[in-house]
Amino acid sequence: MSADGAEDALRVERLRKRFGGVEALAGVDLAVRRGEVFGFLGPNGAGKTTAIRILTGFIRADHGEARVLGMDAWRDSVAVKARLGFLPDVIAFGGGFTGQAFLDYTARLRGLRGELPRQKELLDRLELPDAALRRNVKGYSSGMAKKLALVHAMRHDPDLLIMDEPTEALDPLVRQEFFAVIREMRARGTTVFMSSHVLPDVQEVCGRVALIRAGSIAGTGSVDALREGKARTMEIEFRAPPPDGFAVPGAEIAARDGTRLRLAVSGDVNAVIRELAKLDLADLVYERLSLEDLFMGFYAPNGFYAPDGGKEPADE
């Protein structure tokens, strides 16, 4: 249950799944509140798709519990699917369908009848015109196939929308319109659970995120909460190379190249600035910790992500 006593839209506890000798999920615990947009982050192979297939009732967990809208994801899968919109990671349509025929056929399966104004609205907003709907889906580009699958997943305004990599193959303008649709659905009370490895997309619409690593949750919370206490990157250029043995209290030197220095700042930034001011600075950039740096901080063996010349990961 959520802190306010309301039932969570999704809740998994001690979730485990093994495929032969590979442990895809190693005891996942996760809760998603009703009415929130929740991001599920991790690289390929981290366990995202396995968790989603369990939540949508396509495979059964080896151990643990998965509850969706208050129901058991496996035993009550038919009832769950009636209230669910789902976008899989791989889009594959049956042969012989045009885009319109696919939408008509799946509408009948769901019991949708008559005019479907929401479907027409989504087709217009995601830029899938009538000419495209008259074509066979086998000739669709990956972007067109993704748009058709998104319309199919969202047209009935589900209580819960689960999507695996929803923005992949979408062009930038369509991606922004998709984000607008998601915000509107959230305002109407729809719960959205989306997995992705495209970090800016998750940062765009998600109130909270979970980071999954090797089948286990590495961190959960708002982006701001996950940033708290994490090192931030500071880029410094000196007019002359700093002396050998130069150190900065409250910061770790992540990379050094002549007059350039990259610091991982975890202490008081005022103390760092005072130390740096003792030398002649040409430039200084201190940016807010990005979601990408945050994500890689959870994954990097040394706990800090330093692209383009940082520390080499320790051998495992």
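Since this is a predicted model, take the numbers as computed values, not measurements. Positions refer to the first chain, counted from 1. Rigid core (definition): largest C-alpha set, two forms, superposition within 1.5 Å. Compared with the form predicted together with its partner chain:
The Cα position of residue 63 differs by less than 2 Å between the two forms after fitting on the rigid core. With the core held fixed, the Cα of residue 31 is displaced between the two forms by less than 2 Å. Core-superposed comparison between the two forms: the Cα of residue 114 travels less than 2 Å.
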Contents of the next structure:
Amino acid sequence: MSADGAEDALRVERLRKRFGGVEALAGVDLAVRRGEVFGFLGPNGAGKTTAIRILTGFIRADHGEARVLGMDAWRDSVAVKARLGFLPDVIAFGGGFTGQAFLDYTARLRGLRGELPRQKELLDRLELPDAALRRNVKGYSSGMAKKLALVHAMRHDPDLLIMDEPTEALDPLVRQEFFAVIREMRARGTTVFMSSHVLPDVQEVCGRVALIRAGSIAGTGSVDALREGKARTMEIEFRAPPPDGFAVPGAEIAARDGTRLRLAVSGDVNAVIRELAKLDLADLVYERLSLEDLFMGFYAPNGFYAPDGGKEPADE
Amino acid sequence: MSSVFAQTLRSHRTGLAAASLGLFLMSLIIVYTFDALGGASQLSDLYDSLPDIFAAMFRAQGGFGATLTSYVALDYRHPVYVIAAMSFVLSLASGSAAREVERGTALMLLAAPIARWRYLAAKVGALSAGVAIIAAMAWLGSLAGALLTGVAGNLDNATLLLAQLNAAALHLAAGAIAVLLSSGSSDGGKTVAWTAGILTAMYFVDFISVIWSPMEPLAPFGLFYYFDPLAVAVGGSTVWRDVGVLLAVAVVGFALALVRFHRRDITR
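Form predicted on its own done, so how does the form predicted together with its partner chain look?
Now the full complex is given, and it begins with the chain already shown.
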């Protein structure tokens, strides 16, 4: 249950899964509220796809509980799938289908009959014309295959949409339209859970994110909350090289190159500005910490949360 | 599940058509060769004049048919016939689960609210229908050959149908082994290789056990021991036992496959 008493769309507790000698999930805890768009981030091999396949009933967890829309993800997988839209990481249609034949076949599997106005709308918006649907899917580009798979996942207006790398291979225009569709679905109360490597995409639509590392959740929260307290980079160019021994309270010198200096600012930015005001600056860039910076902070070997860094983010 | 059944047959229609047509023609032509070889009396003389070793090899391949019916029935055990029918069975059975997991299509198709065991059961239904079509086409080929050569009166169609039932039961039992292996695998190629290896070993044991007595005790453990169309043609009493054993293997194999596929992880 969420703090407000509403049942979560997804709830995962102490989830473990091992494949042979490899521990894919090492005790994952996660909750996604109904109606939110949730990003699931992590490097390759971190356990994203395993977690998603457990949530969609394709894999059984060794230990722990995965509940989807109030039901057990494995035991009640048929009932869950009736209310679920799923985009897998591997897009394969098989069977020598044309695009239209694939949509017709899978509509019958889902028990969808007659005209499907939502499907037509999605095909138009994601730019998959009739001519493309008449072609054999074997000849589809990866972008076309992704669009067809997205239409397949969303056309029945599911209560919960789970997507593994949804924007990969989409061109920028279609990507923007896809985001618009997701926002509309969210407005209608659909819960969206998506994994992605494309961090700006996650930033674009996700209210909250979870970061998974080595089979465990390293951090969960809103992008803003995750940014809080994290070092931000300030790029400074001086008119003359800064004096030796130059130091700023609340900031570390990350790099120094002649008149250029890069600071990692983790303390009060006012103190840094006051110190810099004493010097003659040519330029100063102080960017908002992007999700990518945050991601690198979590996962890069020398990042904020590298194993030898010893720091762990607090869960929300 | 009728959609899965129809789609499975549709996606294997080329293999099914090739096997059915090929066996129809083979069954048709074999009737012509009966007269070309001199008919019942000359074939019987030929068999009697064979050295013992060749006679034994004839027996090992199913026996010797001196009447038109037994001669045609023996055709159903010819290696070409067996391979043609089995190629369809193996292709569909390996694709039923392992190849779909391997290619990733299982993730797309099983995103629908269908119980996995029902999905696989529909594919088993399609496999059974394909086996029935092949049997019917082979039987019709024999009939057509007899009509075209004017010997329809010498052919016992009911007996040949019983021999085809024996063949179909064999194909279903082989299909069950393939589907069972496929249900737990994520590699269609390996499934085909394993099933083909198992069936080849069974065929070899059955063949050798006839001419080499130390192998005899192993023969009942192979499927081909229960496939004896000549015995059917000459009125052998074991046909219902044979069909029963093969169908039991098929039912148990398919049931285990459904359970296994329902409980497995879908991962490559």
